[in-house]
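Just the one chain here, laid out as structure tokens, in the form predicted alone.
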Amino acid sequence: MITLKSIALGLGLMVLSAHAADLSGTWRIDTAKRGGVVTHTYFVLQQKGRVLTGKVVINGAVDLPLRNPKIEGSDATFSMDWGNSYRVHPEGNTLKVAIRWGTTKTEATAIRVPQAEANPPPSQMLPAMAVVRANGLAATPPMGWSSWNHFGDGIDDADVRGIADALAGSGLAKAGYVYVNIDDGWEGGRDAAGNIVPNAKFPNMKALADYVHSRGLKLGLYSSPGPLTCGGYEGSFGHEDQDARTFASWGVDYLKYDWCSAARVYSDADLEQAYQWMGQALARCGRPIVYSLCEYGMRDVWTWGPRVGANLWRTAGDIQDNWRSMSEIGFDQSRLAPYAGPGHWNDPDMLEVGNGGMTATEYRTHFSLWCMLAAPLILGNDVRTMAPDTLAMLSNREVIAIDQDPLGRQGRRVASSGGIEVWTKPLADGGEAVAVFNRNDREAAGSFTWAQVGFAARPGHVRDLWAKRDLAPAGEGLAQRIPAHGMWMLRLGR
């Protein structure tokens, strides 16, 4: 007997069954750069009625699962773990895609393509274990300036020119920030005879390292152990040793080598070996060149960075321009101290300092905690155009000078109560860099011992680096109120 429900469950089904079909399978989005680059994103959908699952390929180089994916009549929603939400809207063969990225809104066109597409290369044989030679650089943390915070992947020739210009005439250069580093977004693809080639936007990589040189700093690139950057340019996948002389023909001094695809084609078991690969390509280059690791802290590479030749290795995830994220990377690095030293050093991420979405007190706690852990002074900002407070912040030499000690001991927490932490950083003349910072949202007082910072007896001498005065060691310690996020840095003389 036909019913009305039956008709109506008839009817429903009708409509499930049109709707599975629309978005299963593969559909990519072509992202012209700047430069003459097209990247690609993949989303590999699987839907069964009103039940959406699968992944979104970013810039074909990371895959993040579907967040809170849900059909609304003929549209799908679901957002991933890089922040990105998208609506997307079957049209033929084509899905038109609404993106969201913070504030940021902008539309775009998926074509299907067949799933192989989406699928990375056959995986390579990695080199048999093996402990690469220290490589002598890096005595003192590594100091300069990198594009990704301010610019990410839009950096082209003449903002280096002009940042390496603001280096010099600014003083910062002078001060100890000499490399020059250029994030993501240069590469360009590969040549016939697969050497990697830049692309539009630096039409003579030799020439700028150069020009970089010639104003007394140093040029530093960036590439990946996959098939693809994390923003989809060319990386070093099958061209190891081949890049690295290509980077030495060019004078590249520092190279940051950033996991993203690799995990598409290693297991996070091979990330040993695949650094090592390049460490050992770089140590046979010709050209003394800065290794820095970018692999978010993964397998305790503070345990194995020395042995793959490197000199600086990520802790954590990415840092943002805010206070958790600072905060939350910053003081998790105590239990780290025992690895870092001279030659190989715990990287917290690059400075956010200037970049606005901190006040200027969560900016000093932010320079001052990073030159405690004896960190790399990796500049984010855009220093042509930074306010003169700003400047004066990251030239303060005493504070640096705690950075750069050449004990190469880097700081650790000795006393936490109610927000307030004081470290105590160990320096080259016998005497003690120490901090007191106060996480609290409000105002607190902040003090600590001598014996809290290892002093028996009252110090012989005591500089605020910040209001750059002596006091005068009193008591059995000392006081003061400290601002909400912020912090009290001193040297402490035996």
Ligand code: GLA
Given for the second form:
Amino acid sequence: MITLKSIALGLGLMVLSAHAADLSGTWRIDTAKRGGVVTHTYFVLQQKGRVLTGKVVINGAVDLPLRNPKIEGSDATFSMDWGNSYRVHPEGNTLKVAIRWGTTKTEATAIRVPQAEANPPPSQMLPAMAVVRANGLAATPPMGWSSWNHFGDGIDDADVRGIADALAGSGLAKAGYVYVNIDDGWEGGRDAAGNIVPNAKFPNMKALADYVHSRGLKLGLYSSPGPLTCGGYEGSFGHEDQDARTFASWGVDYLKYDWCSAARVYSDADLEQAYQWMGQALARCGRPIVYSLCEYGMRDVWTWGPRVGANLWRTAGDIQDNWRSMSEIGFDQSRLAPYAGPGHWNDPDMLEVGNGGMTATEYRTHFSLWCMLAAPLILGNDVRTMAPDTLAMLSNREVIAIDQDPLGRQGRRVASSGGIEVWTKPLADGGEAVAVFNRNDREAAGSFTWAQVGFAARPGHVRDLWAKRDLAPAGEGLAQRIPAHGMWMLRLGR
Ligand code: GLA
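Same protein, different form: I have the form predicted alone, so give me the form predicted together with the named molecule.
Below: every chain and molecule of the assembly, starting with the one above.
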């Protein structure tokens, strides 16, 4: 029976459904970057009633599924694995988007675009598998500086010159930190001939390389085997040899090659071939260029990295400036010790020392652990303004010598109990570096026996590398109280 009440209810429902906009579609947010580049993030959404599914194509480069999508009235909220969370609100034919990333909040407007716009270009044929000959570089782990951890994609020409001046002026260059690496954010696009060009923040890359070289340093650059970098800038997809030649013509000495949007055009099974392509391109570009792979450890890169001409390869995801991230990555590296050696190194990511998120004790542990790992020592702080104690830490020659030891063996864990770990690293002079780490949140006793660290008899010489003093070896081993998250690092001679 039709009653007044049911008519009212029906009308009410009609009004409600008229208001409940359908979010389905492809939506694009444009972000204008300093340097004149505009990056695009897409939301590809399907709404069925109160169920929302889809993905975010962050910076047009990386597909990430929606996490915890919720419809709230006419709005929707969702997050994604990089840590961003979003609230979208339909307004006419646009979406008003509130974005939160950590403590940063921004707002943007997304416009509706044809679905095909969010699709990647078609894949391309990869060159057949062939071993790339070793380039003879990086006999010891590369040392230098990279823009990413401190500047993100905001880096510009003046910053790079300032960093080069600071490395040369502070003594860090003399201590071995010679690569000045520009990470993501330098790329402009391509000229009519398809040559990659820098954006407006880098008016003349060749002149910048000359400047860096004039300071006795070397220049590093960054690209991707995919069409776009993780930050949404131009990648080397379809221009591999051309870009290698361009980098060589500018005077580039180091290339970090980051998978990013390559995942949209290749399958994981193509990783080795895609990296081999740039390895070959660098081998024939006419300039020695250190080749740094960044694919976060996928498909056991350490087992094939040397074959594609790599000098180093990332073994994990991105480091963050906190104890948890650093220690999870760093203490997980022992199993990879067999794969490191002169010319080809495991890379647990760039250093965070001096960036402010850890205590001085934790940074000393970070630095010491990286040295025990024969890890590349790529500084990530603003060396123009660093505190004197940061400079002193990064300049400890005796600790650096462990990292740079010519034998080129990576350290490994030999004992672990109650949050105390003992690591050793064999050295060219027949001695051993020994580090005792305390991963606990409180002070604890650390100790080791000579036998545990590879000595049948008492060592002839023991040196504390942070206290910078010799210890008298006695008894069966050594013991010391170690602060929370701290370490004790020694050099033992036969
Ligand atoms: C990835 C890499 C980082 C950095 C950024 C740049 O996340 O792992 O080291 O290069 O891309 O966008």
